[in-house]
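Just one chain is shown here, as structure tokens, and it is the form predicted alone.
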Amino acid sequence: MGISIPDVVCPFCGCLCDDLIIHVDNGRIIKNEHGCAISKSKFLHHLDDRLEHPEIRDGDSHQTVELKTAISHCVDLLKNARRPLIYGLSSVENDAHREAYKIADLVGAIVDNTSSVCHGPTILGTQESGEAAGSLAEVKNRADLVIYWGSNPQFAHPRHISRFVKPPGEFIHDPRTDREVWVFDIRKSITATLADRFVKVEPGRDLEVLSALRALVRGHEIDVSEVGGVPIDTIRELAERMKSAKYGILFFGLGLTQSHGRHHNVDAAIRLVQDLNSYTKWNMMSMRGHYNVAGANKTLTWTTGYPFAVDFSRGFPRYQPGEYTAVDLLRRGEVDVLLNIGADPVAHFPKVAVSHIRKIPVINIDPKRNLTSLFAEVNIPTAIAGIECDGAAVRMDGLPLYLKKVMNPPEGIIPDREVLQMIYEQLEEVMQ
């Protein structure tokens, strides 16, 4: 006899949809209502290409092995190194975390997450200019203007309009004739087809158009006809437009964080919130990618003060990004063992980053094989979060949620947690 849970958070993207209903029967996930494409092929086939068993490399190829065994080689590895890299961490739940950076503090590693070649830039623009942030529930009941800028939800966040865009609120009556939503882009993407209206930004020129648009808010006249291919009258009537909303908010995404400007770019669309506040009630959020990439972004903030690129190496967190991000420590070949954590840098880094990873001993930690795995020194299987084992994880808009655990994981499959817990106790016997 099957059973269904209700009210589980799906573990993809930083949507955290919280309404799906799983049915399990017989030990397998048979159905998924309310989820996404990609929810529901992740939950259907969660035990496809998995990790079987730990595994350490002998030559050419993997040895399987006790996870016992698995622990004390990654231990030794990690008690030798002079410069680790702990990184990843941004699909993983948050008791995860605490335990990768008790592992940092004690071997004097490196800590960076998955933020610093994404939403990297986000971070650096708030530090500089404040946050004008707001909740996803706030959009939905009360958003008469909801501008994405640099971002595609309906690829990457399928759910993200019919759940907090489209459906009515408290004040949103009929979100048709009471809504508007505009997308700003370099070319028309399948959100910018169901969108009221498109702007056309040229490629590498965001900077400038929300310039443009911040002092026409504050009432200067600009004596051009078109800035960033936007004709200098649409940009005027969309200045008046924000002005005059009851609720607007602003989502961006690595259109606007990895393009020209990058962290300029975000630091002007704070700032033209903020000037738009003087008028009327403005907000903005970052589409955050990886179900818990916010998650790392707040506990490493909560646990050192600072949100990624983090080195233990002193004996106390030291914050530099550039210098102790993921991607420039791998370039100049200073990191000598990494230990990885539900991420694959080996499929998204650059290559001069890469061909230092297949230099030196990795540790990958992750429920399945990647492209990381084919050259990790140890691979330990864990148990997927919100599937197999339960957690907690931080929504983009910074709200945490519960991960419920809907099934076993595989026989002898552990959560992330419980590996790098064991990985601290055995470092902490041998280093004293």
Contents of the next structure:
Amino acid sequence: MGISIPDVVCPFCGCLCDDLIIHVDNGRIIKNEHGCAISKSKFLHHLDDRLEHPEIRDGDSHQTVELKTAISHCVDLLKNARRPLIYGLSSVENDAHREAYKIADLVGAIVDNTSSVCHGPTILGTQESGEAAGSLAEVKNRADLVIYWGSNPQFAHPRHISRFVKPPGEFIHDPRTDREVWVFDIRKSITATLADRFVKVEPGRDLEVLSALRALVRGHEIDVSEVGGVPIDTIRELAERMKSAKYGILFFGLGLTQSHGRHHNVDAAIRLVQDLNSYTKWNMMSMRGHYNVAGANKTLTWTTGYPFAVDFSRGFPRYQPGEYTAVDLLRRGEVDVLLNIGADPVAHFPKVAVSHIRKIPVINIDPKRNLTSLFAEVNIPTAIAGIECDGAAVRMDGLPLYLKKVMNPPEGIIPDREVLQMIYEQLEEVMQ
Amino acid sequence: MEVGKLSPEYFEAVAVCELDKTTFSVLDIEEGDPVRVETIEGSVIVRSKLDRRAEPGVAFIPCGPYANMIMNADTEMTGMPRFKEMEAIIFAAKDETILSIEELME
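Switch from the form predicted alone, shown above, to the form predicted in complex with the partner chain and output its structure.
Then the entire complex follows, led off by the chain already shown.
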């Protein structure tokens, strides 16, 4: 006889959908109700392609070892490291972050989370111009104009539109007529085909389009026929419509943060939203990818004062993007040990950074096999938070949510936080 | 999708370049034929895929080990490489082989 577990939070993307019903029968997850296709796959395939045992590299292959042997090997590597980097943290829950920061503090490591290659520029933009904040519920209840800029939620956040844009809200009785959706992108994405309006921007010209919108919102005239591939009359019309919205929301994705201009693009978008607030109510929100990358920024900020790229080597936290960010450290060949927690830098970093990872010992802590695990010196498997252990994570709008444990992890496999705690405790002993 | 990084599904998803219809006819290739994508950083062979909504001038390779072969790692002091845009030249590469992820990493 199976059981149904209601109100389960999905640990995939930054939407943290909290309405899943997970059916478990005979020790297996058999159904995920309400989840998107990715969520269903994550829950139903949670046992596939796992790292099954702790292992240590032996020549070209890995040897299975006891957990305590793997932990001791990690401790040896970290104790003797001169410039260790702790990276990842966006796909693990908040308690694991705490243990990772304790290790960093103890050994004088650098901590960087995956936001340095996703919404790091968003944070830099925010540090320049201030943070607009509001909840996703506010969007659902109030927004009559929704913009996705450089973001394709139908692919990356499949229920974002169906949970927060399509349903009616307190002041949006019929979303088909009361709410408009626009997409700004360099190509016509799936999301763009569903939108009421698609604005095609030339690649790398977002900053110009945002700045033109700002100028027109403020009542200036621009003596050109087009900006960033968009006719000026269209930009003028968009600016007027944005001013006349009752509540506008600008969702933006990596199309702004990973393209030419990076944080300047986000800075310009924040200033546009600030200007629009002279006329009406506007808000903006970054479309956070990994389910707890927002949490990684929050926990690191409340622990050290800084959201990513934090160096503990002088015994106190210092912050400098471009210097203590993972890609830069690896590109310069500075790091001599990498502790990778719930990320896959070998799959996602440029080849010059990957080639340095291949030269140094990597301690890889992750539930599943991935490209980094192939080259790691030590692999330690862990339980998947939100499925096999509990924890807390932070939604893209900053709301912390509790992740439930819906079933036991495979035998002998423990949560990330416990593995990191074991490493910390043993390090503390040997470093006294 | 959430199946595993070493699965055939992941290889199928990331070793592709999405192109518009006109580019297919200019390169004289069929969907699925290999193409060589070259940037100032290097080159990589991937499978061509038709994107019916795409227009000439912009091609798309998903984030992953194949895209990383041709990406610039300079972050301009932000931490962020410019993942979203690189000027590239695309060639038909019908007789060339698409490397597996393991081969690509060698």
